[in-house]
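Take a look at this one chain, the form predicted alone, written out in structure tokens.
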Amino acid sequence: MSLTKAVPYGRQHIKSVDINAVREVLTADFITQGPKVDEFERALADYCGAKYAVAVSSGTAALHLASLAAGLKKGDEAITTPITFLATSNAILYAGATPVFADIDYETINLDPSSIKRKITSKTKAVFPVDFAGLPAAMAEIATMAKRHRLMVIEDASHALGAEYRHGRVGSCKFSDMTIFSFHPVKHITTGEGGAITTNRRNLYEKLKALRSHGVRRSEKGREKIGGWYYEMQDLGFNYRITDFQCALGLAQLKRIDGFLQKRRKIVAKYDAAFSKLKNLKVPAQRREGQKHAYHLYLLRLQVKKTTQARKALYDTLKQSGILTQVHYIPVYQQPFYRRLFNGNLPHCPNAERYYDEVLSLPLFPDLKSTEQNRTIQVVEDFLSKWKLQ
């Protein structure tokens, strides 16, 4: 099988309007640290319903800066989910703090508020819920709990741009101090690589902007007294800046996000219609009251005998048919680095581990052809009928 002709689980949607937007910036005066960055940040904040947005070089950079802006440091703990990409918990470590893994709700795959509650200690300073696969977490409950214990809430919405919760868009920060997004090519919109943080708090906004660019802040008093060139490094920051041509791509993509979401939901409805009729398959959790799913991933869950063997066999069968799938995710604490970090004393998250044994992410992206989806469905149906006979 040629991988170039295979159907991936996710892929960017690039059209001439995107290429033209990037080309226009490449021939302009500024290709980085220019006006397109501000324009993209304003458009993103307006779309999400937040006061501020800070665009950065990646979703990982967004998580790192949010951890620092939250004041996480050595000796602190932050609670998050084991079912996420490594970047969520890694960012806590980057800040010097310790990640603590709470278990998930088996149905939604999002953090279980009751498990969070059991993990809170005097060292806990923040909670990092993840809107997994595009379904908003139980943010109202988490926010109430966080307020009671004086915790910062950093919502990892890398999967959830365009999702809705309690009649507002994810990223409005009604239930979080900061919300982060990723614009990797498989996400809802792309800037190539890139990310952003939204917030409604001016102090966090200013700190995030400074940390993005080496910790440098402009001092108006200093510039008036010393000269217009004057600047001050107040904190140890990073070069996490995003370019203007990336932001031009992001702006062009953001204008079409509603169409992207509509296509994703149509694909999901077709998968659901096919798989809901079959026993031994569990389709993704649907939105609950007051929520609207963004469907970054289509999580098909096998519930048959010898589940882990069946999942591997289905993965291999689909690959042989030119359909590339993925598993989202191996529980973070099972990674070799984290096993060493916890010195073998691993967290106990039975729902996360049960989910991991069952799941396979099927192709889901706006340009997925009907014929490709039909082929995916057919391979799954054929495989399942044969597996039952074993």
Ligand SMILES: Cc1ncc(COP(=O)(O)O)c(C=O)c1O
Given for the second form:
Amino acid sequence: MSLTKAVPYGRQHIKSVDINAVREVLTADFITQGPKVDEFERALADYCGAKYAVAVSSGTAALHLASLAAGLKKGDEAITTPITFLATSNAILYAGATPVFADIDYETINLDPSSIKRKITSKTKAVFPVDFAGLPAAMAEIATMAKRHRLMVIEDASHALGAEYRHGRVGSCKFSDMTIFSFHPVKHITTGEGGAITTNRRNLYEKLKALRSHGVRRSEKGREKIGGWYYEMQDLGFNYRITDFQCALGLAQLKRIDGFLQKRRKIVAKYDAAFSKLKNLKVPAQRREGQKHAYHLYLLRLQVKKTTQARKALYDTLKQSGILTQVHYIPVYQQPFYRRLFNGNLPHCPNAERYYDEVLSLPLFPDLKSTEQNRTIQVVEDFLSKWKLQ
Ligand SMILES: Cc1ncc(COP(=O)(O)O)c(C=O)c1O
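Same protein, the form predicted together with the named molecule this time rather than the form predicted alone?
Below: every chain and molecule of the assembly, starting with the one above.
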């Protein structure tokens, strides 16, 4: 089967309303630094239940700016999970600080609070929990620990727009100082590339806004005294701006998020119904008391002998049937760059490593066709019945 016809594990959902929204902005006065950015930020903050949102050019940029706004610097440590996209811990390094990896809970695949606790030292300044696959992390426990040790909490909710935790949406920052999102095409809503930070703290909001655009702040006093052109660079910032046409796309998408989540939920229910009958599989941890999953990824976990060989064989078998799965993720500290960084003192997170060996992300996106999902299920079932006989 040709790769262009293959079913990916995730993809965007773009309709004519999205295209029209983008087209409208392309012929307007401002295609960047215009009103759509503010509008998108307001809509996102309202949706999450936060006071402020700052939209930026990617989830990675959001993490970088959050690390800087949190005051991370050389000599500091920040605790995060090894089961995340590289961007989470890379952002700690961008700020000059050292990432420290705590282990995950084998069931939820989110950071295990007791492992975080064991990693806290006098150098720890922040913790970066990830709401992995769309399931909120143990934010209440993390927030309590953070308060006790005066740590900043930066929640990476790239997978979790629309998830709920203790009667609030992820992004409301009830249990974090800042929460970040990614709007990459495989995520719940897309702006092409894009990201955002939500916060309830005005000082962080102002810092983030300035850092997004070269560290420049408006100075009303300076304008009055010197002239209307006056601007002031107070910190070393970046150009992490997002365009107005991207924000128009984000706005059009955000209006339909409930429908996207519903479709994802339906697909997950069908996978669960098929796979929970099979013995050699573990279906994803889904519901926890007081939480709503956002179903970014469907993580199938093989519980068979010779797991690593089985996972590779299943990946290849699905690929031959035109189904492109992915592995989320290789434990970050096993990457060659991180191996060199730790210079032989590699962290060891047994739950993360065990989880990594057994997992495969199956296709999960709003436009996944029923026939494509049926084919995926069938290939997995056939594979398992053959593998058992080996
Ligand atoms: C958990 C997590 N954090 C951060 C990012 C980075 O987001 P972006 O690709 O928008 O830079 C991603 C993207 O895949 C992610 O999955």
